[in-house]
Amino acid sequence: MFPSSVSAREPLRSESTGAFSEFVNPQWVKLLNLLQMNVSYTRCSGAELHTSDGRCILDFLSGYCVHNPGHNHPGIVAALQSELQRSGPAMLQSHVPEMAGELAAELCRRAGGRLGKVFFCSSGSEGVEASIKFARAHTRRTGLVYCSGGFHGLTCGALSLMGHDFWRKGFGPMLQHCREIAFNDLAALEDCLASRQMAGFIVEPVQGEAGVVIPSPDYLEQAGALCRKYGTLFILDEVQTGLGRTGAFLAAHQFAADPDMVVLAKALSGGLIPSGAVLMTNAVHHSVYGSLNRALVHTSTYSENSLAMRAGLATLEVLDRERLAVRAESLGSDLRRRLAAALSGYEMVREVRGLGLMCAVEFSSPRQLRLRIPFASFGKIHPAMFGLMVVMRMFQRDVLTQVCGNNFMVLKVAPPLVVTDEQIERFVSALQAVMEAVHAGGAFWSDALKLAQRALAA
C-alpha cells in the first residue's frame, strides 16, 4: 500500500509551481515537492483533510494548534456566514464595534485573575508586538527579558525576544535592552530581574517550538510574584498553548498563574478568520489608554471587524458546548500513553511528553553503528533531515505532522481537539510503523540520503 523508497514515489502536483511559484514563494513549492507533500486538498472537516487524488489525510498539527475546532466546524462556519448575510457593519472605524465587546467580556470571563481589558489584532506576532509597547508605557522601562527556545512570532519586536539565529539571521538589528535566560529557571530570572530595568518578562506556559518543554509545576506561579517583586510585567505567550488546547482555557491555569498580560491568538476563530487578543490588567490598560487624546494611540485596522468577533464568539460557544478543553486533558493522557507503550522498545525515542493535546515525541542519536553512521552523515548536510523523514514518512502514511521549529529531533503531536480514539489510533500505529523502518535500516536510512541530497541539488 506504501512505497517502499523515496525514489517509487510518482512526481506531485508539477501544476502547483505555476502562479505561487512565480508570484508568492518558488522555495516553499520546491520544499514541498521535495518531502512528496504537495497535495491538492478539497475539503477539510474535523481532523480528517481529504484530496483531490482520493486520499484521507489525518492532521495532527492543527495548523500549529489553530484547528482546536477541527477543521471548519459547521457551528463556526455557520456563524460566519450568518454575519456575512446581514450586511452589518463590518469596518467603520467610526463605530463602537458591539460584538468586540461581548467578545472581549468572555475572554476575561473565562481568564479570570487580574485580567480586565482586551486589545484585539490581527495575529499573534502584532500581539506580541502590542505586549511589548504596552509593557514599556506601564512601567516606562524598556527592557525585555525572554526564554532561550521560546518562540513569540517573527515581526521585528518579536524576533528581538527568539535567540535562535535562523529566525533572526539578516533582518538585524533587534532590538536594544532585550535579555535571554533559561526556561524553568528562577535564579537566572531574579538576577536579571533585580537590575529593575526590565519592563516584561515574556514566556510561552509550554514552550511550543522548543520541542513541547513543561516546566516545574511552581515556575510561572513563582515567575509570577518575582516579576510583581521587582515591579516587571508577567507576560504569557498562550497563542499556541490557549483555547482548551492544554487542558484548560489557558495553560496558566493549569499551572496558578497569574499574568499582566496574555496574548491570545491562532485557535481564537477556529481557524477561519485572522483573529488575535491582547488580555491585561486595568492598570496596563489605563497606562496606555488612560486619557482621551490616546483613545487611539494604539489600533490595528482589521482588529475588531465583524467577522472575526463572531468567529471568536462562535469557538467559544463550541469549546464550552463540546467540552473541548476537558477532551483534550482526557485524550491527550491517553495519546500519550498509547505512544509511551508502542515506542517504548525503540533506541531512537528519547521520550513522550506533553500537556493536554500538545504533545511531543523527542528522538535522539543511535546507539547502534549500523544507525548511527548514516544519521551522523545526513546530520552534517542539515540538522532537520531525520526530523523531515519522519514527516514525510508519516505523511505517506496518511497523516500530517511536523517537526518544532527551534528543535528538529522532536516531533510535535498536536491533533483538532475534537479527534476520535480511531484517529489517535491509526497516529499511534502509523508511527510505530515509520520507527519499525527506522531501526531495521535499509531503506529508510538509503532514502534519507538521497532527500539530502536532493536537498543540496536544489
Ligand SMILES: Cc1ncc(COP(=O)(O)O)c(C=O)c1O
Second form
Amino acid sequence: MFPSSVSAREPLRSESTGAFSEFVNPQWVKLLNLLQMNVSYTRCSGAELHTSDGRCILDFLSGYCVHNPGHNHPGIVAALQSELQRSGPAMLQSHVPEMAGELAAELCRRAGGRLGKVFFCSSGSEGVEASIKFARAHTRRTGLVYCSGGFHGLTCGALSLMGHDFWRKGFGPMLQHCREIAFNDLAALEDCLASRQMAGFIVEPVQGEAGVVIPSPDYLEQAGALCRKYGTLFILDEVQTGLGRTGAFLAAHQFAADPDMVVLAKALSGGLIPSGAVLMTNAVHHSVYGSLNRALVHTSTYSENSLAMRAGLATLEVLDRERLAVRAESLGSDLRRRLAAALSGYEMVREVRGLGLMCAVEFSSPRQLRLRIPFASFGKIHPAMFGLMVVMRMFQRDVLTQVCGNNFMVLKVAPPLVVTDEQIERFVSALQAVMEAVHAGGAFWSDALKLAQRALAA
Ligand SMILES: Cc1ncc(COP(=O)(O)O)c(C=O)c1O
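Would you mind giving the form predicted in complex with the named molecule, to go alongside the form predicted alone above?
Shown next: the complete complex, the earlier chain at its head.
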C-alpha cells in the first residue's frame, strides 16, 4: 500500500492541503483557493468556525443541513466518548444491536403516521438506493417518478432520479423506467402514475438544491393521495428537510403528508458520524424482509454501528431538550423578515423565502444597463459566476454560505438551529453590504472578471 520508505503514520506532505491535493482531489483545492476560501479551521462550535489565523467565521451553510444541533454539540460529543469508552459490541454482524432498535423506535414515534420500521444506512444516497429497491419489491413494478431540479444523491440509482446533465454526464446509462415531472404539478404526477407501472414517487418536501422551492400547501397531501390511488409508494426525501430544519421534526408534518417511506441522513447523527435511515410502513418492510431467508436481503456493514446509533439518540435528545424545531421556525421567520427588510431596495434580489431555517435569497439578472453588461458576460463564462462571487464576498466578511447545487442564482441560508439573534444580525448586515457592493458596480464586477481570468488560467 505504502512505498517502502514511507511509514504509514508519517504525514506524506507537510501542508495538510498538499496531501489532499495530491492524493484526494486537486480540483477542489484549486477551487477553494480561487475563491479565497481555503482556510485552516481549528475549532468549530455551535455556528462558529474558528481558523488558525484568528478568524471567527459564521456557518450559514451547516454542511448542507448536517449541523442542525450546531458543530460538535457537547451532548453528542459526550455520548460518543462514552460509547467508545464502554468497549461495547460493534459490527459483530451476528448479534442484535439493541441501540438500533431504540433509535428506530424514537424515530418512528416522532415521525408518526404509518411509519413503523427503519432500515439504517450511512448516507442519504444509500437511503435513496434502499427506497428504490424497497418500492420495487413492494409493488413488483419497476417505474420511478421524480421531480425536476431535485437532488437525491450521486450513486447510480439516486442519480437516475436527478435530471441535471451536470451530475450525470459521463456516468450513464442510468436506471431504466425513470420519469421526470415538474415539482408541484399534480396533473403531471397523475398522468405519470395512471400507467400503474410506477413503483415509487420520490420527492423532497422542500426542494433544497433546486433553490429552496416550497410547494403549494396541499401538494404533498394530494400527491400522497394520488400515489395511493394508483398503487405507487410515496417516498419523501427528507435528507435536508428532516430533523427539525424546517420547523418540525419532519417537513412532512407541516404539509400533512402521509408517506410510505421517509429517507433521513445528514443531521441524523448531529454531523459527527455518517448515518442515514429509511423509515417505512410495516407493509413495505414485510415485502422486503418478510421471511426467514430474506432476513439479510438488504443490509450494509456499517448501518447499525453503535457510534452512529448513539449519536442519533443523542441528537434526538438535543433536538427535544433545546426545542430546536420550534427555534428553527421562529428564528427562520425572523431571519426572513430581517433579510427582506434589509434587501428590499436592491433590484437583483428577487425573493427571500424559506421554511424554518431552510431559507434562501434568490437573485435575478439586473435591469440597469451598467450592471446588465458585466452580469451577462460573467454568465457566459460560467452560470455560477455571480453566485460564487457573492459567496466569496460573504466569506471575506466571515460568513460561510453557498449557492444551491441546481440553481446558482439562489443563495442558501441554513445556519445551525442553535444560531443566535446576534449571529443572524451579523449575517444580514454582511449580505446587505455585499448587495450594496454588487449594485454600486465597480470593484465587485472587476474582481469577478479577475476571478474568471484566474479560473480560466487554472
Ligand atoms: C435531499 C438530498 N437527498 C439525498 C442526498 C444525498 O445524501 P448523501 O450525500 O449523504 O449521499 C442529498 C445530499 O446533499 C440531499 O440533499
